[in-house]
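First, one chain by itself in C-alpha cells, the form predicted on its own.
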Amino acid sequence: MILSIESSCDDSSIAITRISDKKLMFHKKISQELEHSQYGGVVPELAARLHVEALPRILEEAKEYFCNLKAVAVTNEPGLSVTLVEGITMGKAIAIALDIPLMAINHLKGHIYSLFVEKDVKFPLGALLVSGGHTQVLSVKGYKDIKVLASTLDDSFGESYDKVAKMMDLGYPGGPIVEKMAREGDENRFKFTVPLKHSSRLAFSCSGLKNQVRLKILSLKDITEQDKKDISASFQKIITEHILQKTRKLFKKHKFKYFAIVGGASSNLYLRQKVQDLCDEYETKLLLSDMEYCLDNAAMIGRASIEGYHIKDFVKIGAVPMNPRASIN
C-alpha cells in the first residue's frame, strides 16, 4: 500500500491506497474553511498551524496499515510553501522511520488522477483544469506525458468566483456561493463582455471580467439580494462562455476521444453541463471526478502515486523539490 499526504493549501488529508487493485483503504480530510472564513480567504500562516494539528491526528487513525506500506507519496508542488512543507516533513519522517521510498507528486497531476480513484486510467484525454490557482487545458497521454495546450494569462476561473463573492460580501469559500446565487438570478440582465472574444490566442483571461463586475457593483448604490443573484448569474454565464469559446478552438484542432474537467472548480454544475454540451457536439466522452474528489484530497495523490510507484519515480529524502508556483510540466 501507499500512504499519501495532501497539504498544498487549507485541506489536511491522508489516504492509504492498495497498489494491486487501486482500492482506497483509508481516506480522511479535515477542512479549514471555518477557521479561514472570518478572514475572507486563506491565511497561509494559520493554515500551516492547523496542518500541524490535523495531520498527526489523521495519521494516528491510519497506523494499522503501516506494516503494509511500500512507499509514501506527498504533494510537493504547487501550493502555499508554508503548508506544503508540513506535508513534506511528515512524508520524510515516515519514509525514514519505515525505511520505504518517498514520492513527490505534483498537485495538478493529482487532480487529473482524481478521475480514476479506484479505477483504471483512460488515456489519452484532454482535460480542462479549473481551480483557485489554475485554468488550463491539458493533453494527457500518460503519467510522464502531459502537455499544456492553453493557460490563463492572469486570474484563474476559481479565483474569479471567490473575488466576485468577496466584492458582494457573500462569504467564503465564494465559488459555491456564487454558483448557488446564480441559480436564482437572471443571467441576461447585466451585459458583461466575453474576454478575448475576438482574439485568436489560445489562452484564458479573467481579470478584465472581474473588473467589469466590480464596476457594476459600484454603480448600484443600494445593491439588493436580487441584484447579487443577477450579477452572479451574469458573471457565471460570461466566464463559462469564455472558457467554452477557447476550449472549442482546441476541440477543432485535437480529436479528443475523452475530455475531462478536473480541479476544485470542476464541481460547478453549470460548467459541467456546458462542457457536456460541447462534448456531445463533438462526439467526445466527458469524464468527471466524483464530487468528493474534486476538491483537494489525498486520495487523488495516492492514485497518481501508484503510476509513479510502478516506474520507481522516487525522490531522495534529503532533497524533495518544492516549487509553490509550479505548473503541470
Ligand code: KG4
Contents of the next structure:
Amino acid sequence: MILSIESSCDDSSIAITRISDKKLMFHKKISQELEHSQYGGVVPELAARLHVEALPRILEEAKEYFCNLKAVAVTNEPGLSVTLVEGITMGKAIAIALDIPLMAINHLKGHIYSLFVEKDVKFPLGALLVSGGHTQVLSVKGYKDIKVLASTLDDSFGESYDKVAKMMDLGYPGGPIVEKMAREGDENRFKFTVPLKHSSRLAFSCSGLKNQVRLKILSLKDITEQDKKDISASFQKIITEHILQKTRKLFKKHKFKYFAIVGGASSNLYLRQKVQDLCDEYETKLLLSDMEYCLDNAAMIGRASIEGYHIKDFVKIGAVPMNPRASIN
Ligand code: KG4
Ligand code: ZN
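Mind pulling up the form predicted together with the named molecule next to the form predicted on its own we just looked at?
Every chain and every other molecule in the complex is listed next, the one we just looked at coming first.
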C-alpha cells in the first residue's frame, strides 16, 4: 500500500491506497474553510499552523496500515510553500522511520488522476483543469506525457469566483456559494463582455471580467439579495462562455476521444452541463471525477502515485524538489 499526503493549500488529507487493485483503504480530509472564511481567502501562515495540528491527527487513524506500506507519496508542487512543507516534512519522516521510498507528486497531476480513483486510466484525453490556482487545458497521454495546450494569462477560474464572492461579502470558498446564488439569479440582467472574445489566442483571462463585476457592484447602491443573485448568474454565464469559446477552438484542433474536467471548480454543475453539450456536439466522451474527489484530497495523490511506484519514480529524502509555482509534469 502507499500512504499519500496532500497539504498544498487549506485541506489536510491522508489516504492509503492498495497498489494491486487501486482500492482506497483509508481516506480522510480536514478542511479549513471555516477558519479562512472570515478573511475571504486562504491565509497561508494560518493554513500551515492548522496543518501542523490536523495531519498528525489523521495519521494516527491510519496507523494500522503502517506494516503494509511500500512507499509514501506527498504533494510537492505547486501550492503554498509554507503548507507544502508541512506535508513534505511528514512524508520524509515516515519514509525514514519505515525505511520505504518517497515519491513527490505534482498536485495538478493528482487532479487528473482524481478521475481514476479505484479505476483504470483512460488515456489519451484532453482535460480542462479549473481550480483556485489554475485554468488550463491539457493533453494527457500518460503519467509522464502531459502537455499544456492553453493557460490563463492572469487569474484562475476558481479564484475569480472567490473574489466575486468576497466583493459581495458572501464568504469563502466563493465557488459553491456563487454557483448556488446564480441558480436563483437572472443571468441576462448584467451584460458583461466575454474576455478575449475577438482574440485568436488560445489562452484564458479572468481579471478583466472580475474588474467589470467589481465596477458593477460599486455602481449598485444598497445592493440587495436579488442583485447579488443576478450578479452571480451574469458573471457565471460569461466566465463559462469564455472557457467554452476557447475550449471549442481546441476541440476543433484536437480530436479528443475523451475530455475531462478536473480541479475543485469541476464540481460546478453549470460548467459541467456546458462542457457536456460541447462534448455531445463533437461526439467526445466526457469524464468527470466523483464529487468527493474534485476538491483537493489525498486519494487523487495516492492514485497518481501508483503509476509512479511502478516506474520507481522515487526522490531522495534530502532533495525533494519544491517549486510552489511549478506547472504540470
Ligand atoms: O482544486 P481546489 O480544491 O484547490 C486548488 O488546487 O486551488 O479548488 C478550489 C477552488 C476554489 O477557488 C473554489 O472556489 C473553486 O475551486 N470551486 C468552485 C466550485 N467549487 C469549488 N468554483 C466554481 N464553482 C464551484 N461549484
Ligand atoms: Zn487543487
